[in-house]
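First comes one chain, alone, set out as structure tokens in the form predicted on its own.
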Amino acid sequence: MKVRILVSFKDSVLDPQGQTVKNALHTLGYGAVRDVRQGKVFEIDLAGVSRAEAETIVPEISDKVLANPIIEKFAWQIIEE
């Protein structure tokens, strides 16, 4: 089973890299861009686990290792079973 985990700053946390990208896009004429938030993407291949087990261990992995829960949030999805 393969899962994709998206980690990004919480909405209340300033994202200077996202702001820099937004400003660059505006400079290039993409004025319709309202906001940019940067983040990290992880793809993890899990072997020998059920969907129920994945639903338990993926949030644990994300919270303990991949994201800083004080300033980051995460979302995940199964992309291949």
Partner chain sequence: MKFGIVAFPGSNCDFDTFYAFHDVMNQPTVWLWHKDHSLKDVDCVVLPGGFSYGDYLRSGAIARFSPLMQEVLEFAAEGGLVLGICNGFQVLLELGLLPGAMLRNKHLKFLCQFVTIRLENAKTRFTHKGRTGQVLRIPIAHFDGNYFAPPETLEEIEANGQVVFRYTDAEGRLTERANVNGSLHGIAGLTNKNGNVMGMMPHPERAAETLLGSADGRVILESLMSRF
Second form
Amino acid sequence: MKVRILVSFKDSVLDPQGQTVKNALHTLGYGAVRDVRQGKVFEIDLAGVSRAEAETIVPEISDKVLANPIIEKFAWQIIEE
Amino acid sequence: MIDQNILDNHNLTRGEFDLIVRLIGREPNLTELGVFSAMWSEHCSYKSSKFYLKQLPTKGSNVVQGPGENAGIIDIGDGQVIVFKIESHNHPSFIEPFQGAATGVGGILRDIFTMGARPIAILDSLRFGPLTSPKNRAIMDGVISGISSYGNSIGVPTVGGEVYFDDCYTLNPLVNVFCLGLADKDKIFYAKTGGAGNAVLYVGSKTGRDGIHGATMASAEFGKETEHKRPNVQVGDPFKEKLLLEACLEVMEHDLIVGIQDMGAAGLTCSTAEMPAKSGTGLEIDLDKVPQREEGMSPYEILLSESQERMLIVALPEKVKAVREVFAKWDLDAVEIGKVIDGGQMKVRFHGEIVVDVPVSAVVDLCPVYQRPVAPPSEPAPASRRVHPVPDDVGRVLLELLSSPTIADKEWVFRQYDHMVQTNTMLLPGADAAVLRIKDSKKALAVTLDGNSLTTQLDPRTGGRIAVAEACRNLACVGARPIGVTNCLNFGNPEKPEVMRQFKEVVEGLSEACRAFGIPVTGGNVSFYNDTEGASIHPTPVLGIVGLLKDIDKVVTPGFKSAGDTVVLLGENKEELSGSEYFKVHFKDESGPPPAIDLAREKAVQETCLAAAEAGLLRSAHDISEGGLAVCAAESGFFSDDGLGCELDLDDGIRVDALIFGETQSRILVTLKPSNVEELLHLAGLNGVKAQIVGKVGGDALRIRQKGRDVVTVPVKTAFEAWKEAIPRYFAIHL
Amino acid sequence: MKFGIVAFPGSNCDFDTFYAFHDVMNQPTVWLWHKDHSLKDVDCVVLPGGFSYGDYLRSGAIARFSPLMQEVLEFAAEGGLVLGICNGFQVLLELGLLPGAMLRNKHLKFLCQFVTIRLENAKTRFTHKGRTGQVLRIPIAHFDGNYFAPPETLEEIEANGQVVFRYTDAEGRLTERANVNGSLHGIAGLTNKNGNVMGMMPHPERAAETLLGSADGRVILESLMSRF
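Starting from the form predicted on its own, produce the coordinates for the form predicted in complex with the partner chain.
To see the whole picture, the full complex is given below, headed by that same chain.
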């Protein structure tokens, strides 16, 4: 099973990378861009794992390793059964 | 069948192909052709440059290893040697500035630590097009981030270098990376195999389809089942390299290996051919055992991949286990992929079949050497036909020069580099030369990179001499005597007779100057084909010269030290204006002859500075180069702790702009306590050098008078801001 | 005092830190390898700077899972002295031994330069040889040194006097310009509540010899070496 995990800054944390991209887009004339938040994507291939087990494992590794809960949040989805 | 199209794609001529057929006694298969094409490329074979490079002086009593190995080696006494080299990564840095520059750093580091030396310093010579263009800014930003990312991570300080800007580099930036290593003299390792039966081990990253030249075009011939893509950009992994560095130094420390070579250009091919060629043996490897990152790779691809962070090691069979254990400690695999054989053949197996079977000597040593057509010798450059009036306000011109990117402060660049790790850096980047103490000794090493391509463009031979003279002068300013040279020669297409003429004359100029200074050239790199859309870059030799200071307490720095110190000018002011940064920036004039250079006089000036430094007379010393005397004096104030100004009174009856902005060679501005002046003048007299008291340190302005008339009065603060803010302005981030 | 210098794969200030304690300050100093399970009876564990595991995930994020760090957690819980410098500080944050997290520097560039920091609390085990308000000149070299903590955490560490160093100008004033990486409250170094664990972004081992431009880092080294 393949899962995709998105890690990004919590809304309360300033994201200078995202801000810089936003400013660059404004400079290029994309005035409609209201905000940019930058994050990281992990694609993880899990072997011999059921959907229910994934529900436990993925949040656990996201919380413990992939994201730092003080500054980051995560979201995930199954992209391939 | 090998047809003309395949040869063209491999950059091989029909004549070269016929020679290959004669050497191996049959027509090569495509994989073998790939092997020859890589090893006979200009980059690996030096076929166009070899003839001229022979004249460079390479001998010296302190030379342990001259050209021909991964890097040169110079003895510095007390059982220690330095290992150093410079390499270009120009083309990759244009295609992908970040990874191109990063892998350039990775490659030169491997050249140093394969020889058993711990890398202790990196310097870079960078050339970009004008910062007014967003594309040039993006290239510069990417290159600097790439160097920073790789060097910082691996923990080797980037202690200095140079950054120049000129239109000619717009489509062809130059990224030349120099690395210096330190080793014990009895722990040097070479690329050798020892006798037949020794094990060949592959260590480091897995092999992927990175940077395979010419592989794609002939795809119909092989691996039909594979999806062939454009060659991938090589991606650096500094963390892997750090592990490789520590593991390699550890197996060397415990004497577990016979020989080692990194897989740089031409990858596995190069190390598999060169190691036995240097040892008079052969080598047999099995490609199925080579760790691979991608599936379905053909033998051609595996052999020619330029994946980074890989090494080939030869060890005695009984030591293999111990070697593996050390690599395992560092979480790396050492995989046995073959063995050393008698008979001088390079044999490569793939899926049980021999896919390459050629003599290593043919691949490595028998590439033809070309003496390419050279345009007739250059006439002395005509004097500039344009007449430029002396500007009314030279003070304003000074500010213009200080804020021109080539002269402006480079802190924006070097503060992105960790220049202090390893705790040896005594002078921060920006000084005339970087100075590194050697722990547990009284000695220090000084390193500088230098090359003014405007002078070489106007007069290649004089420019070549000036490059050496100025690099040595930089060392003299910190109190170090030059001990060894490496050079990176960046030129256009060598098939153009005009470019070959520039090359020939620059090399002759370098040779003369190195002989005059008595310093050996221990290696270097030639980068040809720096042409884009038919236009060549200026001929750009970059000299990397290492100097030795016997006593770290005698290091001299460029900044003024205290008010009341006397300012002395060593050397003579002449009316030489063309070829200067001033003419280029203020009048957009890049014509006429560059300043003249008299190597004997140059040596005498440097000897005076060195003798004064060694006698402890000097408070500061700074070389007069781009921007002339005025910029030199201003910078000496910027480098002082408290923004000291100075007052200079000059008597020369030459044009005021020549006096303060001219780039007449062989001049150093020094300061010293008034009580030491007499001794300095005496030393200068002994060396036959003109030395004149020109003023004193103090105040908060830079004041220059000519024959009693005020010509420049600029507050140090104003000048400092112009110099400091120029480059960051181009890269401002607004959050 | 016996010091232990931790080496992770990718550490690169480990030799410098060892040299500063062992050769410059003449202290008994040993290496601690990340795969070890013993702290070799040291009195103080030092986590040096560098790029542990390449810092590819987040600075310090992977190093915290190494076997030795379990020992360090126990050691710290029992009151043992732990100093984290730069990447070592980031590891301590990831381990949870210190509160907060590091973000990328405000101008998104790696920064290597001398900075001036003000000593906020000279009553700690790490700083008692200095005096509160003293300004020290010590180099930084990092990409992720922009200290962040939620408001309630900041309030707590300020109230407890856990903030040990702040980026200031040479006169000790907090300014936007002096706060080079954008840290909240200009925080350059802090301790845990018990005062036995400290992390700091500036590198005291790079400022232990006047030869290299400053010896101000000795305030920290000498505080650790002598009785509190």
